[in-house]
Structure formats: structure tokens, C-alpha cells
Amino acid sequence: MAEDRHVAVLVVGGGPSGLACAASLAGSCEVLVVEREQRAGGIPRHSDHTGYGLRDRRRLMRGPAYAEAWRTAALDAGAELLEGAMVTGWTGDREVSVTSPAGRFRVGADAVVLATGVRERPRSARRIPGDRPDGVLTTGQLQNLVHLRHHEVGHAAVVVGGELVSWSAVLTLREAGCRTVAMVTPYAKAEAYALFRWAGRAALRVPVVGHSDVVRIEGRVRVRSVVVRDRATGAETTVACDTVVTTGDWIPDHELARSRGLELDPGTRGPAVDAALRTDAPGVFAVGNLLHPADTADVAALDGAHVVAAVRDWLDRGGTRRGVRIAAEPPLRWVSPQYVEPGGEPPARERLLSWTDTLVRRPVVEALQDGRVVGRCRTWWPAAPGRVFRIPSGILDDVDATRGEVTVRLRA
């Protein structure tokens, strides 16, 4: 039976990001990582293609390499990794209860840091409808049964979705034989970078289906087709097919930041965190795609190291700040950290991450304080819909701390 224990800091969630802030943070403390999985490394141990690790590790990685990577370097460092075992709630201010193979038990510590990620809408939370045949799947279950389990998965499919994460379940279709006979977008045209979808159409040949959704799934047994229909005309087409995946629509994994207590951001439905990435509550962190729905593993590998300077003055002097409250005005959906400190630290990467439902090309991005503009920038990135646009966070230097809250909007 598992004894009860208390640690310097816990880290629920054996992701990129969790990983990269045990082995930041092993080496000047006791640290222990809780990961639900039977071995810590996120879904990129699921994703047998390379494009991981560029920010990160400096150099280009298939899935598996990098998530092994960072497990080596989290070991390598002294971090404690608790895999197979589940962080089950909270008893007390930072303490939780966790069941593992050896039973339930409490672990205690001075600092708390979710990394617990994010996690794909189904096709029920989707409230796609139609018959319900095998053959439906969501990218973590597609990755899962052919890299992990080896299974087969169909001879034709579907991708419903266009995010750069679609583009992984067709990489993952392929080399389990099936053919994606379409991808299909509510957008015009997929949301992944240009670069994605021009070899993703040229290499792999695959039409993308823009303006458009799947509106009924057909099938008694084995997926026989699916309905897609144009969101302009209202037309509706048949297409036959053996498999349906679901892609991108992610949503935090936020039970446990949920139970706790913490404010959420209603945008995100993530922890609101301030540059720091401290939450609301004292000792409790926030790290990674739980954060905001859904950036690349490298990135939250970067949270991940980011967090660490907040969690050794927490260790250290105690206390907690939080700032100014920042908002996003449509058609940005929302902004994160949602607070910053006039005079502080930067966010991650010196960056704001935001979500647009409309296409800017050369997007102007304005920061107002009541009523009144306090920065502005130009990036010569689009804000497109789909995947997190990046704002120089300069745009907040002038920001007032004895002032209102921050608004954050688009202009052409």
C-alpha cells in the first residue's frame, strides 16, 4: 500500500510541458511528475512523424524520439516520474489524492504545477449526427491504435478538420494504408500554415473540402459515408468512406483547475494565469496547452521552462501578484496570460497568444486602456483562424496598473 508524502513540487501531467519544468526544476529541488499514462511523454509519443522540437531542442524530431527525450531529460535531471497513476482531486490547499497500481494515496507539496493538457472534442461533443458505426475515431485514438497498437484502421477516410494536427492524422492514415479521400473545413481553406497544406495537397494528394461540414454519418455497422454540406449554398454531398476522424476543436483538460477552484478564462475554458503563469490560487501554477487550446509541443515545452522562475520565488519569498486584467475584443475569441504586471516579467517568449475567428493578413494589433490606445503593433504574420496568432507583448509597456482593465482587438 502507497504511504502519503510530501514533496517541493508536484507536477500533474508527464506532457512536454510538465516534463520540461520537472527537468528545469529537479535539479535545486525534490520534484514528482504524475502521469496518467503507462509512460510520460504527451501526445507526441503518439505521433510517429517528424516536426517536433524545433523551439525547443534546436533541431527537428519525429514524435516518439522527442517525447523520449524530454523523459530522459526530466529522469536525467533527479525528477521523480509516477506513470500509470491518476490524479483523482484535491484535498487540500496543495494536496491531491492519486490512485495508481499500488493504490490511492495523498501527496502534499509546496508548489503545485498542472500540466495536464489538452484533449480533442469528440464527435458526441460535436453533436455530429447520423448512424453510430465503428470507424470514428479522434486523432489520439487513430495515433494510439496504429503507432502504439498496430491495428488497422480502414482503407478510406475522412478528416474533419483542417488544423495542423489534421494534417497528422492523415500522415498517421497513410501509414496505416488508408487513403483520406477528404478533409473538410468550416474555414475556406485549411487553417494550418501554408507551408502544411501545400505539401500536405501536393505530396499527399488530398482534397480539402473548404466552407464546409459534416453533417450526418451513415453506416450500421462500419462507417459507409458521410453528408457534407456547403455552409454558402446549403448543397449537400455523399462521401463514401470506411472512416471518419476528428480533428483539432480541442478543449483544456481542466477537471482538476475546475475542483480547485480557479478562475477560468470563459474564452479558453483554461486557468487564467498572469505572465508568471500563476493562477489564482497561492502556489498553484497553470503550464501548456491546458493554457489555451492547442499549440505546438514545443511551445508548451517552453511554458513549461517559463514557469520555473515563478515557482522558485514562490519556494522561496511566498506571496503572489497578478496585474491588470487583459481582454480580447471579437474576432479574436481570447487572450492569454489574461493578467500582466505594468514593470514585470514578459510573458513566455516575450509573446500574447490569441485565437481569431477571421482572417487579417496584415493584422494592425491595438492595446486599449479605458478607451484610450496604449500600443499598437504591426506583425507581419497573418491572425488567421485555427492556430494561435502571436502578439509582441511590447504592445502592453504602457499599460497603467492603477488603471482598468485591457482590451486587445484587430484592426485591418
Given for the second form:
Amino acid sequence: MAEDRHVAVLVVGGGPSGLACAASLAGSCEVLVVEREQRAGGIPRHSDHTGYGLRDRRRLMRGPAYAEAWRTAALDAGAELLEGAMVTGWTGDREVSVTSPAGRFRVGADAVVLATGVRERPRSARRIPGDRPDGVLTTGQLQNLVHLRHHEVGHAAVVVGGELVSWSAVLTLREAGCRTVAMVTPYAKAEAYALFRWAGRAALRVPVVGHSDVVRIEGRVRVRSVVVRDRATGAETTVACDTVVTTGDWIPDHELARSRGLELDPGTRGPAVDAALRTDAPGVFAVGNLLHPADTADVAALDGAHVVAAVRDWLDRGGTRRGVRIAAEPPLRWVSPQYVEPGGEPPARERLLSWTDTLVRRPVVEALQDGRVVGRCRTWWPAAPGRVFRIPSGILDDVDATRGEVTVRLRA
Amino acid sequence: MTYDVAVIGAGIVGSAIARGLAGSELSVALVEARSDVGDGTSKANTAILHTGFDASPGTLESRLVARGYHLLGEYAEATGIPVERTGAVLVAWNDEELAVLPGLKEKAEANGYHACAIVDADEVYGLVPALAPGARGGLRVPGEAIICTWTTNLALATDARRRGAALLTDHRVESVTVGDGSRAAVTEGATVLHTTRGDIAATWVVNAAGLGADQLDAAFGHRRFTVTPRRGELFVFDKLARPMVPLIVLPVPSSRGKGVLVSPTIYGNVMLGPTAEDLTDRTATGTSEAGFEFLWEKGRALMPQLLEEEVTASYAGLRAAIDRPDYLVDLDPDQRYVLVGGIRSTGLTSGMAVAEHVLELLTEAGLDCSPRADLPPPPRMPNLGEAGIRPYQDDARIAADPAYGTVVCFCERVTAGEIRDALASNLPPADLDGLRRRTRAMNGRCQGFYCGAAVTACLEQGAVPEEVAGRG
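Output the form predicted together with the partner chain next; the form predicted on its own has already been displayed.
Next comes the full complex, this chain leading.
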């Protein structure tokens, strides 16, 4: 069966990164964005608090307004936006099948940009045992309920996780009239606070229980309590609550990337890309939090603008992923992009993105190639767990293109 | 009114019995303590359609499982209950287990199943390349299949209802006044079930109460068995793991204790489990840290690659184990009472054969159970299985009704049309779990991150709201 439709560029996913990509490209070629939600905009649609837009739109915005701004920008630039339509699989190297109320059809493209985003690991994937009562949610589901459907939540919540998004959950709970009785995080208390700086001091009254895990959820019909265990002492405490929000612990929505057979990074579990955001499949690109789970929406959107150069280059001349492999050393969990070409194009915002499992307040970052330090810098910002740690890509300037893999590591 | 027969318990066995009886001229009540059918042991089992190859030869269970395998297989064809005939292989990891295989093959033959074959290690790895190293050999059981246990229960209960049975949910039987059997008056002489929603009078009572069967049996004055709730915890892995497990991988029963199985699910996932833990609490369907650790260890030994994939769900089911080695089906003509007890996890397969057996017993006792002429056709159930065409893949269906083109649950690809149909069905869901069992919505890898709020809105409104349905 022949493809039903052919476009120059197909963008899969209409969140900030996909919409920003479409907005930047649509002036010069035909761009189709396919979005499975009824309205494009991505996760900021239901994150109704401020903190959006600083780096990409140069102003501070609330999530829904920010989502809408990117949607409008893509449409104004001339991109076609197909909402309520889902890409269900690949039918060719750069051809996908789509299900929509108008029917099923195939879309072929000269270039495909994957912008499928990221989701939080739910309770099951975190393997938290216990009863299966109502009232256990991810932040995504919570914010959908509260902001899009004005649904009630409970009165007393335990927030699981110590990431930036955990505080976003606290803000949403507060707005819904639900008190956060504890934030349970595996990190030290100070680390959980260290990363939170953007939404006012009031929410900081949340009691943070550091170095701890929720090890059991109790309640037959509705959540009644959780059991919290201290990692150091093993001591267990029962905390009464009627709501549990599992936050963060991100995993890319990588189903299409995997079913296309793209090389994935074992740390991010998203596609391994070069600095220009090419995957290992010619003409297939990836942007946003599919690549770095999960940075802020503005950084995801800047990927969308950054990929444009490589997409245009591919449409004009072809060209495949290039560069030396970059790997992360613990406590760094991953680094993105995974391939950087010495002397070539730098990554977006000239930053490598990475994720740390421990707090280093004034870190020195080193790049090693074949056991030799080839680059070093000290950042004036901390490497804190729970949010992306950004590394100036200049530390790779002296990497030798003819030699082996580069390792990036942290020093106190 | 006085029903001719009240069947207590709307799990698979009770629903099958009610369906069978409702096919006659008898008036039938299907009495269920919970808000939905199949909400007890029937919803959380390993979902395997068993050949009965490993049953104890000569037992009632052996006979009914073998018979039920065919009855349910045919019924699934007629109603659209998803079945995938994957086959199974028992894997032996040491000399002792290897030595057990010929005996198992003989046992299968004694059970009337002749398709088992002993295979060597190379063949085992040919069947399941992702298996951990160290397998020594195996036994192929090509007839084992995977099935949708939820749809099975719903089909039987829907069928019973369409045939005229009254489904009485939220009716927990708290005590019983056993009738004296006199036929002088309509209600006098009948047994009265005192439930949380009032009394139900019936001439005959069938006890298919699963985990509560012994307590109900005691209410009829018997002390013949005890149900021990045996908890089985399971992990369900992401669909991306499915290619690793092309068929059911079973442990060989041995002195080293019971192993766990790895099986594909009808929804395209992989299941690991179950644990087996005898409890006293008949409501303890929670999962445990110890159970999770045990499964993780077993999984690492069986298929380490599997553990790299995400866990989509974990759950615990309770099997109604009893203190005797066979099903306990017994008719008491004086009390006009039938006990259907000890139907453990094989009850999914045997349910329809158990129903047939119960109808035979009742017929012998003088009740006319012969089928009436004007039976409605069996219901056609929505396909929840990955092996068949699902609505989101069905061009013709979407063209006829665009609601099947609006995907609401992205992970499981459940459309607005399917959610609408479930809410408007003959047996609508009572809660979110009920909607999940009818559609798979929210059962996927994100567990509601994307669609949870939308699906909740559908349930609360009893229909798909416009903003969820989109242009569909």
C-alpha cells in the first residue's frame, strides 16, 4: 500500500519541543505535526503555575499560556497541526501509520522529528508494594485532574520523590486544597530544597523526609496511610494520608524510537543523538525530553529550534549522525547528546545535559579520552539530584576525533 | 418472588452456572457480594487456558478441565473472547527436573492429552532464545493457550443476563434460612438468603462463592472443608518485552519448591509469577515487599533481560485453595443445595464444564434444566486481545464510527468508542477497575499519567465527554 500523504517534515508530538521545531521550520518547508492529545501543547498545558518560558520566550509565563503560545507560534509559521491523531507505528524508514477520527492513513516524510516527550514512572514501575486503593497518582494525572478537569483530590497527600516536578505537584495539591503532609525523597533534605527556587517560599513549609522511601501503601478502598522507611536506620514510620503522588523518576516515551530500532542510550533510555540531534537512522531526528528526561520545557523547546539546522542540511544534502561517543561516569547517570564532533557544531545552548545522583555544590567537570583529561571546568551552579545538570560543551573542545570514547565525570 | 435457583458468586464458575441454568425455563438469580462480576479470584489469575495435562488423573478436576478446555475454546470463538494459542514449554534446569519430564508426559497421557513432547536444551532455546543460560531440556505442551479472563467472566455473565438471569450485585449473603423443601406454598419451603440488600428466596441454591464457599457451606450446616486464601503476586512487564516471551514458560514441579512462570499476556505484555503464600485474611489482595523480592530473584534466574524492561503493573490474587486434592462438587437433595467448592486457578478453564456438571446433578435431582427454544445468541464481546484487530486498527470501523478513531488511552490504544460502548453495555462497570477490565484503559505503561483524568471523567459522567471524544 502506498503512503497516503507525503510531507517534507513530519514532527511526532506537539509539546514544546515539537511545536518549537515546527515553528522554526514551517517558513521554509511543509511541516506536519501529529499530536495524540485533543490539543497540542504538551505537559505545560496542565502545569498551571509559573516558571515557564524564561530561556526560550524571554518572559516568565504560566504553563497553559506557555503551551498555547507555542501552539500559536507553530500555526502562525504555517505548520499543519493534526490534533487528536496518534502515530501508532512505522510502515517504512520515514513513514508512519496514523489513527484519527478521519480514519487510518500513512504519512511519509523526507525527515521525521521525534518529539514524543517523557512520562513519570508510576507506582507499579517503582515497585511500591501494598494495597491498590484509589488516590495513588502521578503528577501528570494529578495536574490533568486538577487543572483540566477541576476534579477534587484528597485532603492530605504524601509526595514521593525529590525532583523539581515534586514541587510542582506540591503547588498543584495546594491549589486543589490538599495539604502535603510529607515529601519523601531518597536524597538528603538539603538536596531536595537546593533545587527548588522558582515558585515562592510558602510551599516550603512542606515537611521533607530525606534519605527515605515509601515502602508500602495501605488502604482498601481509598489510601489510608503509607509506610516510610529510613534508608540509614531502617526505621519505619506510618504516615496517615488519603493521597499519594509519585513524582518524577522520568522515562522517555520511547516506544516509537525503539520500534524503529534506533540506538538508545542506556542512561536516558532515549535515542542516542549527535550535537545536531540526528539519531543513527538517516533523516530521523529527536528533540526534547525524549532525549533528556526531564529538563524544563524551555530547554526542550530550544532543542526544537536547534534541530532545524540539521533537518535543513539533511533535506538539502543528506548527512548522518557524527562525532565521538560521550559517556557518563557515576554519579552522573547520563549525558546528552551522546555524540559530539570536535570542532563541529556545538550542542544546543553550548551545553551538555546530564543527571547526577549526588549533590556536588561547586563541581569540577572533567572530560577524559583514552584515560587522559582533555577538558575541565568548574561551574558556578551545583550538580543537584532531581534536575538536569548543565555542562558547558567547551570541555570537549580538545577532544581528538580520531581517538576513542570520551567520559565525562564530576569532581568535588 | 421465589427464584427456582439462586447462584451465589458471579465469578467465572458462578456466571457459567447461571448462564447454563438461564438457558432453561428456570428463573435464576446470580447473587454477588461485590459491585461487579469477576471482582474476586476470577480477575487476578494467570489467565491460561489449560489442557489439563498436569492434573491428577482420575479426579473430577482432571475431567472438568479437559472438558472445559474445549467448551471454553468453542465459546471463545463464538463470543470473541480473545485466545492466543501460544503453547507452553516446561523448562528443566537440573537433573532432578529433567528426570521428572517423562513422568509428566505419561501423566498427560493418562489425562487424555497426547501432544506433549520432550525436547532437548537446543530446542528449548529455539523456542525461547531470551531464556537464561543453563536450561537442560523441557516438555512441550502445544495446546496451552493464553486467554482474557476478564472477558470470559463478562461474556458468561452478560450471556446469563441476556438469557433472563437476574444479576444482583452488592448483595452479600450474611446468613441463610434453609428451606424445608415443602412445596405447599410459593415462598414457604424455599431457602431464604439474607443479604446486605434484603432477602432473596430460592428453591435451589448453588454455592459458587469462591473464597467464601466454606463459610457459606457452614451456613447450611456443613463442616466439610476449609478455604485457605493462597496469595499469588505477579508482575506485568511492558509490551516492549513481549518478543522475549513467545510462549508460556512453565516451571517443572520438583522438590526444590514451586517455581514461577513467565508468560505472554493476551494484551501483549509479559507476566512473571505467581508467588504462593497461604494466608488467613481472605481480603489480603495487597502486594508485599517479600513477594516482589522473590519474583525479582526468580526473574533474574529465568530471564535477566526481562528485568531491564519497565514493570507496567503488579497485583496479587487470592486462590481458593482447599484442604483436599480435588474439586468438591456435591448436591444435597434435602436442602436443595449444591456446593461448588475448591475450584482453584483451573476454574477459568473448567468453569463451563463445572456448569455442565452442576446442571447434570440438578437434572438427576429432578430439576428440569433442558434448554428452551428461544435462546438469544451468545454476546459478541469487544476484542481486548493483541492477536486480533483492535478498533484503532480497523479502517472500516473508524469509517463507520469515528469514535473508534479517537485514541483516549495511548499506551493501550483504547478508543473513545470502546469506552462509550463499555459504559452503555448490558453489564456496565461499577468503578474505575471495572472500566479497566472492560476496555484496558489505564492498564498500560503510564498507568494514567496521560489518560487517567479523562477516563475518570468518562466513568463519572457515564459517557464520553465531548472534549475527550474530540471530533470522533
